[in-house]
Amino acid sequence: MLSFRFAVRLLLIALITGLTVPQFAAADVREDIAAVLKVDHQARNIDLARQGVENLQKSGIDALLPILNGLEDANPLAANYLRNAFETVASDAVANGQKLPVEDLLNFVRRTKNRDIARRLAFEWIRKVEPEQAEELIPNFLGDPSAELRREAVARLLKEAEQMEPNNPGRQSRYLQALSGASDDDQVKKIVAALKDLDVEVNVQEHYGFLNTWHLIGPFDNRDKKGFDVVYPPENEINLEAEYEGQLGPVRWQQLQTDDPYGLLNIATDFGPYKGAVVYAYSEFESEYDQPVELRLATPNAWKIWLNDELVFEREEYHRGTFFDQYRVPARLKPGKNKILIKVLQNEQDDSWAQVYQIQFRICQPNGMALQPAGKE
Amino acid sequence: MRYFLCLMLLALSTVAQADDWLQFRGTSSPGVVQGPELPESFDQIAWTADLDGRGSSSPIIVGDKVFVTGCEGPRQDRLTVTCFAEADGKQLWKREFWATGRTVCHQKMSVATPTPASDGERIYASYSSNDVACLDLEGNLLWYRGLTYDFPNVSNSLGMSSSVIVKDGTVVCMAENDTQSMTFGLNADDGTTKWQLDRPRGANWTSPIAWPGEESIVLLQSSKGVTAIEPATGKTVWEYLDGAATIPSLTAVNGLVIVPSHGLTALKPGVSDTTVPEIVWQASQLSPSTPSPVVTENYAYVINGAGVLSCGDLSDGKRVWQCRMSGKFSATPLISGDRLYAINEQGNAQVVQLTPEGGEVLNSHEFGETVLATPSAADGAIYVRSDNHLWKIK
């Protein structure tokens, strides 16, 4: 319901403007949206994004579709004040025994186009009122660019084959159809598993895109963690003929491939258990387009990464454990080829747990899917 | 005249109240529960409500109103905020927010272990992805920051899970780690940021106390040792630098602070150098491992990575007994009159007899489920949380 005093408002812009009260109130939820997505770093134009949300609030179902569109441009701090209005307005309104607009919502579900975390918004929240209605819609989801609709896709694919009996041939089918949409770790590693018991082998690798061939060089200084910011030679020129003073005596670049289903490229057993070292990865990829992607990092070792030699992200932490797709750092491939360089920092520490030296690295698109390099079928 | 009643009723419905459990460990003294003395026993659970996704944060106690942070999603993104009518446990609002840090961490944390904070009138929702919400008591989002937003390299890879406190109007995060290492003041009324501090390169998982002497003063505790510092401003009052433990916290009663160091250590503010504290005794004996120490007038009680509950007299630090519990603990214990509440990781809830000769296990209650929250108190209940489930026994 309008509050009295945004009643009166939009009554008395009506009057002086001679228009109508809809009318001038999507011009303001318009403007009360763009406030909202002024709001950055560090608080700023937080007062605007307050103002912006308070009046979202109060301004009924109307604003739920421009708020999910207003999520196109929201960085992630006006995402959640955006977020917070629409449910906001969209609980009070369940509350209120008024129906969502959910043919509206429907629609913008199903226009890939949208932005990810809007549809996914709207779909709860058609899940919410219209449960049969969000999951008539989950199979389309299996090839969405959406990972959270997608896992949807493949948690009800996996659910139809385990309900299957054991020598029903559609099982196999439905796990490799599930396989194709499948980016998040717990449900590929269930999909690996029930096809191994049907004797069907999954590359894994392949499957999540990891890059399996690098060059390495080193060990350089690290002693006492110095090296992290010391520039070593592979810094500034990549020249897998070059010779270099390191750590021990002359180095050279050695090419490394891992078989690793998850491409675990370990150091320490593969190139040596080096302590206090730098040792520095070099990869290539060849992409068919100008495009964005996620490189997708994991180690317990200090790091840092250059994509076409610009450095796009380094982190100093050592032995704090390591996770599938720890690090996800945000780029953009060129056309053609392109070139990766880690620098993988080893310290001194002398647990049994932190002897472990060791990358796995992939490119993937930003929805997590395998991106195969150009030329791959 | 309706309009004003409204107006009154819901005032009266949100009001902080005396014995509300404003932040991790209560409102007063860490662990010590001031109000009414709580049950005999965890087996008289007055009602269970469902939870979603995971957490290992404490509940916090607001007039008639219980909030519990969570996380959900595969990768524990989806950052939530759900409030319960303390009566009878009907959920009244979530909210949910997507998370602008990073959400890795260690399998046996979660994104939501850090307790949230009030100051009775507004919600202060941190997690480890250094995101913190400032909500109504209605659910209206007042303001959002993302310190990892601002800081990309503030994070921990095994998790964060520092406690957000307020004081004075401002709120005091701590996001310290081994790479970029901060603390933070934010302005409570707009989450604008009054100071950040550089602070010690390390992981640290403490949680903030604010000082219940009449000054105004934080304690945090690191690696280091103890920073006092104004909540206004950042500006250090005094410092202990000789080293503390980083994952239990730190407490303070009777003008001494307890601190995890070197097993205990006590402090009080100097005199005559109000820049260094004076050691009043250290205690090697008794070393608390993941809980933090519960303190009360006279006492100071750990628990042992093997489980055994130590006491020591507060006078000079000294092992006055000790008692078996069962199983491995990283929730930290309630005191409520002479009995101790301590709930173990499989969820195994103990209560524990407290005399001056000694402790004695009185009872036990399964839960039946993985329990690392600390439990909270008010108005003569406790509150339990696990990943699935919000207890209130009473």
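Nothing here was measured: the structure is a model prediction, and the numbers come from that model. Positions refer to the first chain, counted from 1. Just so we're on the same page, rigid core means the largest C-alpha set that superposes within 1.5 Å between forms. First, how it differs from the form predicted on its own.
After superposition on the rigid core, the Cα of Arg50 moves by 2 Å or more between these two forms.
The Cα shift for Ala281 between these two forms, taken after rigid core superposition, is smaller than 2 angstroms. Once both forms are fitted on their rigid core, the CA atom of Asp116 lies 2 Å or more apart between these two forms.
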The other form holds:
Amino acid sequence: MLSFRFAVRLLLIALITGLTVPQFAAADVREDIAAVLKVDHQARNIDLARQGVENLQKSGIDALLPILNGLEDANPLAANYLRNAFETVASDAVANGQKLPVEDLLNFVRRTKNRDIARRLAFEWIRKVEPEQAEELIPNFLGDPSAELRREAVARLLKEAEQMEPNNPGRQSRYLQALSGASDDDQVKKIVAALKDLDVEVNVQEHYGFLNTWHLIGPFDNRDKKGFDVVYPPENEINLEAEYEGQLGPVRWQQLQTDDPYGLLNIATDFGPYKGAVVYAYSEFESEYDQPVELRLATPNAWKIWLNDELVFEREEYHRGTFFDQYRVPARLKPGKNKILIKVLQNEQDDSWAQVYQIQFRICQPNGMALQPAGKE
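How about the form predicted on its own, since we already have the form predicted together with its partner chain?
Excluded here are partners and other molecules; the one chain stands alone.
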């Protein structure tokens, strides 16, 4: 709802110019959203953004869709401001007995090209004001690009399976259906355990798309952590037959395959408990066509990643902990063979917790679902 003073201002302007109030209101909303989007990650233009939010909060329900669309190009700080503006407008409208534009919000959620955070926000408000319509949306989320919305569909199927009698044959199909959309590890573990009780084994490596076959070479010198910027031979060429001078003598590539369900490649135990060392891990991935992906890595060690000879990301940090999908690097695969090279560095700390030397790596779709190599069913 427009504030009284704001409405009067618009009316006067409209009378002077001959244009309609909605035209002015829409223009003001666009300008206020543009002001919010000018704030950057260092909080430059923050006063402008705050004024924009304050104006938007008084703009009424006609501003809701433009705010959602504004989230498309928003950085994290601007997105927080726009979300705040949306929440305030929606809350005030509901408190004043106004109806939100639910049909517009439903269409916004259904359009999967809209940004995930905006679709999620719209869905949350549909759920608040029209819970039955929100519930009807959920089954359609199972193959959704948004991990958060997909989680809703998986949770629904899990609940349905758990409420069935133990001997109901529909339980297994519900769990398998849930697994097809699950990428959050807590849900995957729950499904895998339930299917195991039904004598169905799940290949977790394949479900997530972990790379399990690697060629390793090393160690090269990283004493005093000086190896991070040193260009050792594998960074110049990938020749799996080559021999190079390493930290402790000549080194050659060795192939290792991990059968860990989560694709964990334990360099310390399977290759060598080296300290002050650099080890390179190399693998290949066949892609059917050019496509966007995410390279997802977990390691407590310093690292660099090259995709097709191009350095795509690096992080010089040791033993700050590790967890599933710790690092997410947007990348693009080319058709055919893609080369992945990871430089993994261990320092010389002798604390018991600093002996971990490992990587876990997968290539997945940007939505977190596994990407299978070309030619694999």
